[in-house]
Structures are given as C-alpha cells and as structure tokens.
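Have a look below at one chain only, the form predicted on its own, in structure tokens format.
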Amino acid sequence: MIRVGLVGVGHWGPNVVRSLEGTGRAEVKQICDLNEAALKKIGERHAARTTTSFDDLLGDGELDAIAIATPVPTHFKLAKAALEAGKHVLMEKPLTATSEEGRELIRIADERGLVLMVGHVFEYNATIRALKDLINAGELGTIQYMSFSRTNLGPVRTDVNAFWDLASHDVSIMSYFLGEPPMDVTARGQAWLNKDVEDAVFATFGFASGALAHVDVSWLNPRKVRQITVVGDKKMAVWDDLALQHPIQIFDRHVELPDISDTYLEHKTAVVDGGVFSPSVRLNQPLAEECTHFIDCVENKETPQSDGRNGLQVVLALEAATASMRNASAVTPIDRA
C-alpha cells in the first residue's frame, strides 16, 4: 500500500483523493490546505488526517508520496520540498511556472531516484488513446494539421492566463499524437478582465514533420467546447469530449489531385467522400487511470508516461507562446526538454 499526502483541496484536489483511494493500492493519510472550511468538508468524507501545515506532510515518515493540486505559482516550492524530503510527487498540470523551475525539479528527482509525474490527464483518456492508435496505424495517413478548441464561460483565473490554464492539455495531446514536441509557435491573446492575464488566446504550432496545430482557448465563450480535429491526407477525425456516445468520428474524406499537367485540369481537385463512421471505444475514468499509473510507477520504480521531462516540454511550449504574444506574434522557437 502506497501512503500518500495531498496538498490542495480546491476544485481538483478532492477528485485526486477519490481516484487515488479508488486504486485500492494507495492510502491518502494526510490532506493539507490553508482553507479550514474546505479541510473540514473533505475530512468528513475521508479518513485522512487534515492539517493547514505542509510541514506536517514533509515530516511524516510514513508517507511515500505527495500529490499537489494547488495554484501554479506554488508548484515549484511545494514539489521541491517534497522531493527533498524523499517523497515521490504527482503534480497537477502545468509542472511549474517556468522552465528553469521544471529543470530543477527534474534534477532533484533524478538524483534521488524519485518519481516526478505530471497530471496530463488526457494522455490517460481512453478516447484520446484510441485516436492515437488510429494515427499510429496510419488510418488517417500523413497528418497535415490539427485544430484544438477548448472554451467556456469561465472559470476565470488570475494566477495564470487562459493559455497556461487550458492549452497545457492541448500541447500535451498534440505531442502525444505525433510523438514529437512542437518546434515553434506564433500566438496572440487579449486580456479584457485582468491586466496582463489573457482571457482568450490563439496559437499555431509547427512540427518538424511539417504538421501544424492550431489552438484556441477562451474563458469568454458562450459555449463549452472540447474538440479536436485531426486532418490526414487519407482520412480526417473529430474528437469531442462532450459527445459521450460517439466521442470519435472518422471521416473517410480527402482531396485528390489529378495526374494531368499543362492543362486547366491540373488546377482542379477531386473530393473523395467515403462516409463517416464512429469506432467503438470503451470509456474509462482518465484520472483514475492516471493515479493507477502513478502508483504503478512508484511501486515498480518506473518512469511515468507524463514524467517531469514531458511536463517540462509543455512548459517550454507555453513559455514560447507567451514570448510570441509579447513580441507581436513573432514565430518563436521552442527549446527541447
């Protein structure tokens, strides 16, 4: 049984507690938050001890790991202290507020032989994995571009902008699909509600393979949208997180160019339409899958799928997008983790 402490019982923390305990192989022994009312509420549902002092978790020799679900600016300080106390760390996304902080956490984890895992939860989503399998199998052909939309009316944050809040998922997914990180980005955003905290951002990432990925995220949209379109030279796919019955649709459609030159026909194209089908996918609970994977990695001393370097690569992409926004949407290279 892996004994875990958790810090942060806001929106996401209680879900992490429930999912860890649901593995049947983890016991959440201590829960920490500065909000005593929130602690009291979660303490009524779980047997874990509650505390307002993070030092209580660090000093608990029985704890094997600490899960962190706090605002992004606190990630580095909390994770560094946990790793230095010899605890494995499950960190909510994004890993850190800066790549420099991310590199430092990776260094400490490597030196101490500890698991550092980031909660890129969509990498553990059965429907996202099914779409990746289709891409890997060549079902769509060569990927030409991807389009990601992640919008809603709120919740509005002040610790990070909408891109850091929402697009961290999409950067993780696009890299997972293609098996490579983006190499550059151009981005533009606008802050209407809070100065220097963009409420909506549009960004385009370029990949060494020649593929493009466009991302639009917003806290100021009348509709909740969670969609991905993947366009290949053979087929196209649409993933919709809110379409519970048919989350993936495959469009057997593509454009063919005629093998005729020197005539007006060389400028004509043919649209091939073979219909639409929805593959059957057995749905899962992605956070439960993520937490199970974390416990597996701690028990077996394995490297997580979404390890510290995976998390760092996402932070590097977010930093580059931020730099592009601050520099008149200039195309900005993305460093490698």
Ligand SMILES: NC(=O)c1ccc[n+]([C@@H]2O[C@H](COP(=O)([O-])OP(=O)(O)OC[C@H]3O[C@@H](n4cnc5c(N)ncnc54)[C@H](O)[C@@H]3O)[C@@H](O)[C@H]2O)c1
Second form
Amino acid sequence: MIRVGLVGVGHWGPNVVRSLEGTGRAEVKQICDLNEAALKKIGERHAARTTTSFDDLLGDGELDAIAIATPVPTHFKLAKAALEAGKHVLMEKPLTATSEEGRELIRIADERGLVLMVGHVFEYNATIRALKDLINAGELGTIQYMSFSRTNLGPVRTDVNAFWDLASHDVSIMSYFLGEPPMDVTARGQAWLNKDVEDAVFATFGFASGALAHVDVSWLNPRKVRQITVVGDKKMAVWDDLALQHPIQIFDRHVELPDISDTYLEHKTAVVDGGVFSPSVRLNQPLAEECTHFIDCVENKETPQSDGRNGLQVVLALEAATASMRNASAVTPIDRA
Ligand SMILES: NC(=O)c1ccc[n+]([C@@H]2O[C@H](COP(=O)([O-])OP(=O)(O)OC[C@H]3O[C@@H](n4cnc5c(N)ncnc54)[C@H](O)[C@@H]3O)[C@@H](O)[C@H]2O)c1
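Give me the form predicted together with this ligand now, not the form predicted on its own.
Time for the whole complex; same chain goes first.
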C-alpha cells in the first residue's frame, strides 16, 4: 500500500483523492489545504487526517508520496519541499509556472531517484490512446494538420490564463499523437475579465514534420466543446470528448488532385469519399488510469509516461506561446526539455 499525502482540495483535488484510493493500492493518509472550509468538507467524507500545515505532510515519515492539486503559482515551492523531504510527487498540470522551476524539480527528482509525474490526464484517456494507435498504425496517412477546440463558460481562473489552464492538455495531446513536441508557435489572446489574464487564446504550433496544430481555448464561450480534428493525407479523424457513444469518427476522405486541375468539376471529382466509421473503444476513467500508473511507477521505480520532462516540454510550449502573445504574435521557437 502506497501512503499518500494530498495538498489542495478545491475543485480538482477531491477527484484525485477518490481516484488514488480507487486503485485499491494507495491510502490517502493526510490532506492539507489552507482553507478550513474545504478541509471540513473533505473531512466529512474521508478518514484522512486534515491539516492546514504542509509541514505536517513533509514531516510524516510514513508518507511515500505527495499529490499536489493547488493553483499553478504554488506548484514549484510545494513540489520542491516534497521532493527534498524524499517524497514521490504527483503534480497537477501544468508542472510549474516557469521552465526554470520545472528544470529544478527534474534535477532534484533525478538526484534522489524519486518519481515526478504530471497529471496530463488525456494521455491516460482510452479514446485519445485509441486515436494515437490509429495515427501510429498509419491509418490516417501522413498527418498534415490538427485542430483543437476547448471552450466553455468558466471556470474562470486568475492564477493562470486560459491558455496555461486549458491548452496544457492540448499541447500534451498533440505531442503524444505525433511523438514529438512542437518546434514553434504563434499566438494571440485577449483579456477582458481580469487584467492581463487572457480569457480566449488562438495559437498555431508548427512541427518539424511540417504538420500544424491549431488550438482555440476559451472560458468565455457559450458552448462546452472538447474536440480534435486530425487531418491526414489518407483519412481524417474527429474526436469529441462529449460524444460518449462515438467519441472517434474516421472519415475515409481525401483529395486526389489530377495532374491538370483547372476546372471546378475536375476539382470536385478529385474528392475521394469512402464514408465514415466509428471504431468502438472501451471507455475508461482517465484519472483512475493516471493514478494507477503513478502507483505502478512508485512501486516499480519506473519513469512515468507523463514524467517531469514531458511536463517541462509542455511548460516550454506554453511559455513560448506567452512570449508570442506579448510580441505581436511573432512565430516563437520552442526550446527542447
Ligand atoms: N486535470 C484536469 O483536468 C484538471 C482540472 C481542474 C484543475 N486541474 C489542476 O488542479 C490544480 C488545482 O486546480 P483547482 O481548480 O482545484 O483549483 P482551486 O482553486 O479550486 O483549488 C485549489 C485549492 O488549493 C488550496 N491551496 C492554495 N494554496 C495552497 C497552499 N499553499 N497550501 C495548501 N493549500 C493551498 C486552496 O485553498 C484551494 O482549496 C491546478 O493545477 C489545475 O490546473 C486539473
């Protein structure tokens, strides 16, 4: 049994508590939050000891690991202290507020042989994994571009902008799909609700392969959308997280241009349409899968799929997008972790 302390039981933390314990191989022994009301609420449903002092978790020699689900600006300080106290860390996304902080956490975790894992939860989602398998198998052909939409009305954050909050998922997914991180980005966003905290951001990432990935994120949109379109030169795919029956649709469609194509009719006939099909995918609970993977890695001393370097690479992409937004949307290179 892996004994875990968890810090931060606001919106997301209680889900992590439930999912860790749901593995049957972890006990959440202590829960910390600065907010007494949040602690009282979780204390009514859970047997763990509750505390407002993070030092109680650091000083508990029985804890193997600490899970962190607090706002992004607190991630570095809490994770550094946890690693220095010899605890494995499961960190909510994004890893840190800066790449410098991310590098420091990786260094400490490596030095001490500790697991540092980031909760890039979509990398543990069965439907995202199924789509990656199709891409890897060449089912879509060469990937030309991808388009990501992640919108909703709220929740509005103030610790990070909509890009750091929402697009951290999309950057992790696009890199997972293509097996490489994006190499550059151009981004534009606007803040209306809170000064300097962009509510909507549009960004386009470029990959060394020539593929593009457009990301559209907003917490100021009337519709909840969680969609990805992947366009290959053989087939195209649409993933819709909210379409529970058929989350993945494969469109057997592409364009075959004749040698000479100067009329509309010729162009029209160049579209090859073999229909649409939906592969059946057994749905899973991605957060439960993520927590199981964390426990596996702690028990077997293995490197997680979404390890510190994977998390740092996402932070580097988010940083480059921010730099682009602050510099008239200039195409900005993304450093490698
Ligand atoms: N994977 C996902 O889909 C997903 C979804 C939502 C949030 N998150 C991530 O989870 C983290 C938390 O987000 P949230 O929406 O739950 O935020 P939240 O503001 O609802 O909750 C954060 C909690 O942390 C507590 N806290 C803040 N600083 C603290 C400190 N120094 N010590 C102890 N407690 C402290 C606050 O009192 C609050 O209860 C963020 O990193 C966010 O990106 C991930």
